[in-house]
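The data below hold one chain only, encoded as structure tokens and taken in the form predicted alone.
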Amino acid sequence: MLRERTDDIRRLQVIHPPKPIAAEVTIPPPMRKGLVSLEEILCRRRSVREFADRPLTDEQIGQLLWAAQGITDPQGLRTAPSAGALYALETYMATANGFYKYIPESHRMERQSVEDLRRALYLAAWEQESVLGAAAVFVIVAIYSRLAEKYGEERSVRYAHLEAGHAAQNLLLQAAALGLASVPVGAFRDGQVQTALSLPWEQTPLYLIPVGAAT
């Protein structure tokens, strides 16, 4: 009996093979004060469709992130607010280099591909140029589940997106503050950038964020 259960899990692993670990991926600690006051910021912000051909910088990487879902508070309280404090989004990014994951407990990113799936995104997202052409799109996913026993189904779909805005609006402005572009898109098949990036079934993408330099 215990040499069939063997044979089974096999078979299994060669059918389903485990996902490999992610690797760690240390960016370095955000700003916490900026040269720019929010009033010039809320001024600066625009929806750029139009970007240099550059990388962003691990700083900048490491600063938008934070905006985005960063710790700022010892009780764990992030950047943005959320309904029960219960967070319900996960944040992720695609370059050229890979795409990642985002840890705000550690501020780091944990490695999900080495592939550059911003063609993918491209795709999926009906072949917007602005999410083809970006140093870095930024993924804003849900987790209804975390908010549904708390609040019930229908108000914590309302909630995460919610949440999702709060979000997105600090990684926007955080991008005009260190001078960068970007767009926030709404208009994709969910379905296509789940399985473009691998995304487990209970994360709903709500967001890309295409950022990169200006022009």
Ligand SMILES: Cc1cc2nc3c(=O)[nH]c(=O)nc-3n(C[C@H](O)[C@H](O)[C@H](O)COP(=O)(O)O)c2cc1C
Contents of the next structure:
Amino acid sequence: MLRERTDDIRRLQVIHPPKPIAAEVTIPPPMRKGLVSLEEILCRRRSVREFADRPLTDEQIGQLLWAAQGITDPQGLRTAPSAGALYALETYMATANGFYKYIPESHRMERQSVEDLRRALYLAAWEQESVLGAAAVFVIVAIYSRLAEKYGEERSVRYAHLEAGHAAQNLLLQAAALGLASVPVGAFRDGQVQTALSLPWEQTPLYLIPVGAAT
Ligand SMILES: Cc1cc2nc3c(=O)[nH]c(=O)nc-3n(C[C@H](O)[C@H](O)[C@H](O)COP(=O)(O)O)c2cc1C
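Follow the form predicted alone with the form predicted together with this ligand, if you could.
What follows is the whole complex; the chain from before opens it.
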């Protein structure tokens, strides 16, 4: 009996080989209190395209991802508003150590690749030096289909883009509050970014946000 079951399982594995499981990466919990006022951060935020050659700390990475899309409410609501609370975005990050997806529900990252994909992003972004020189390039993508049932196709696109603006601004303001340099980058070839990052076809890249230590 046991032998039969084992054979069955083996047969199934041949037909459906197990998918490689993306490695979960823990990040420190976010700070919920800062030392600088919102007004000061609004004054301080500036697009900066040159960075010091230093990696971000785990604390900074966790804080930036949380600012973009972190959960701040027991019902799962997030730092950035979302039409119908349907959350049409995903946030990724490319660093020297690999390519990661943020999982808001557990405030963790899931490693998608161990490769440094920043050069491929730089090429896709018309060779903008800010993309090559940043310690981390955050990538905000939209999944329009999450909104389509409620809002229809046209409105879904508009709402996803508005939501991306909210998430991006949160990240940029958080970077400023941490004394980091950052710039929002919208000029890139969508298809080339999608290919470079092996994104699922339904994910449309909207923003690249290079972040690094200030020079
Ligand atoms: C939708 C959008 C797309 C942008 N794309 C780029 C870009 O591809 N490369 C870049 O260096 N800056 C880009 N920027 C940044 C602007 O150049 C910058 O915000 C503007 O010069 C004002 O400067 P400030 O951000 O310091 O206030 C973009 C900004 C926005 C809002």
